[in-house]
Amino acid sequence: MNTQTIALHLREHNLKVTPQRLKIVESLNTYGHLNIDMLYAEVQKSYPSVSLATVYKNIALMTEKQLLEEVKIPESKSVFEVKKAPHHHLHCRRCGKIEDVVIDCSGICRIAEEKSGYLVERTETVFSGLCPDCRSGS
């Protein structure tokens, strides 16, 4: 995504276009998944005077407006990503890498609904284990 596309994306979510917001979305677009500390470090590279509180406030607002999504990683800090089509996540417990994985969970959702009477509207699954690099000892 270029700067104009990111600005359009912000406006589509009723968010004012600011340099800090542009940098946050650009960083997430580049790296995929970043925690708040990583995002703060990325924003500070371009805007050294930005405060951690400003980054927190922008992340919270962009998450509330559903431009960004929080991914809760077991025994680790949450990461954020630009919201996209429904998917799940793979997390390497050794190196910390996080990757998207698209899996049809409709069968599991159907079973959960039948057993509980709930209407499942969304699933958030994080699979933890070892990535191929960590498994091979690289």
The other form holds:
Protein chains: 2
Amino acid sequence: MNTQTIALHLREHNLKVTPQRLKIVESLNTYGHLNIDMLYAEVQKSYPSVSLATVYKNIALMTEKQLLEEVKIPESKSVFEVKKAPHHHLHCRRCGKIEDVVIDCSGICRIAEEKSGYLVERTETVFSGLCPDCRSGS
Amino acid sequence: MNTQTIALHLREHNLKVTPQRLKIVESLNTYGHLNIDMLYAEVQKSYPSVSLATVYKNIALMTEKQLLEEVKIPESKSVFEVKKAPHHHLHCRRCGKIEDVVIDCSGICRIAEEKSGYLVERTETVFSGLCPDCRSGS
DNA sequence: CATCAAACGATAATTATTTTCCTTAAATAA
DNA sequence: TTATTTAAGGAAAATAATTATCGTTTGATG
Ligand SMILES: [Mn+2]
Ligand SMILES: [Mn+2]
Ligand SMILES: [Zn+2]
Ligand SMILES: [Zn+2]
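Could you please show the structure of the form predicted in complex with another copy of the chain, as a counterpart to the form predicted alone just displayed?
Okay, now the whole complex, with that chain kicking things off.
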């Protein structure tokens, strides 16, 4: 996703296109999943005078507008990502890496509905363990 | 789980059996999943002079000792529960109810491993939607 | 009951997040 | 291009959440 596309998305949501916002979204495009502190550090690289409040305000705003999404990971800080098609997450307990994985969960989802009587609209799964690198002791 | 059993569990982990701790665990037994504020309010009912710090300290301690477990729910505060066999959660976006559901996830778990090369040790799923009550407009 | 360490409550300190308010800059139209 | 409008930025204050400190109390043990 390039700058033009990001700008377009911001405008679609009636958000002004500012360099700080572009940088936030670009950082997320580059790294996938970042927490507040990492995001602040990234933006600071390009805009040393950026305020932490600006990062907070923009993340909150863009998350509200469904441009970004918060992912809650067991035993660690929430990370944010650019919203995309529904998917699930892998989390390495050793190096902290977070990766996407697309899996069809309709099966267990249907079972959950049958067992509980709930109407399930959304399923979020986090698989925790060891990534390939950390598995092989490297 | 009765008071004696809870006391036993506390002692097993070298934790002194205090009325505040008993009340915390009893509250979780009664309500299943509670966040910090609800837990503090519950303990206050029996011990009006309890300190919020005591609740925080005990939750942290008992979670470390694996007596309790934190559950992170999308778009809402973390809740705590007494640790039990692995299971998943249902969350009603309307009334906030949180329920357990036992589902075999070994299938999608294996698929996640194959797709990613990760070694998956733990799978946490939160199904969000509407509980039976909220479904039927009540 | 006496002893001792752990836990408690009160409160201070720290960390995280949100709000305020004035200045700056993006969007839009002249 | 420039002027106007308004949202967004930065700095700092305010608030919320969590953790640490410390003197006192209490549970465990003998
Ligand atoms: Mn993702
Ligand atoms: Mn549960
Ligand atoms: Zn790893
Ligand atoms: Zn409900």
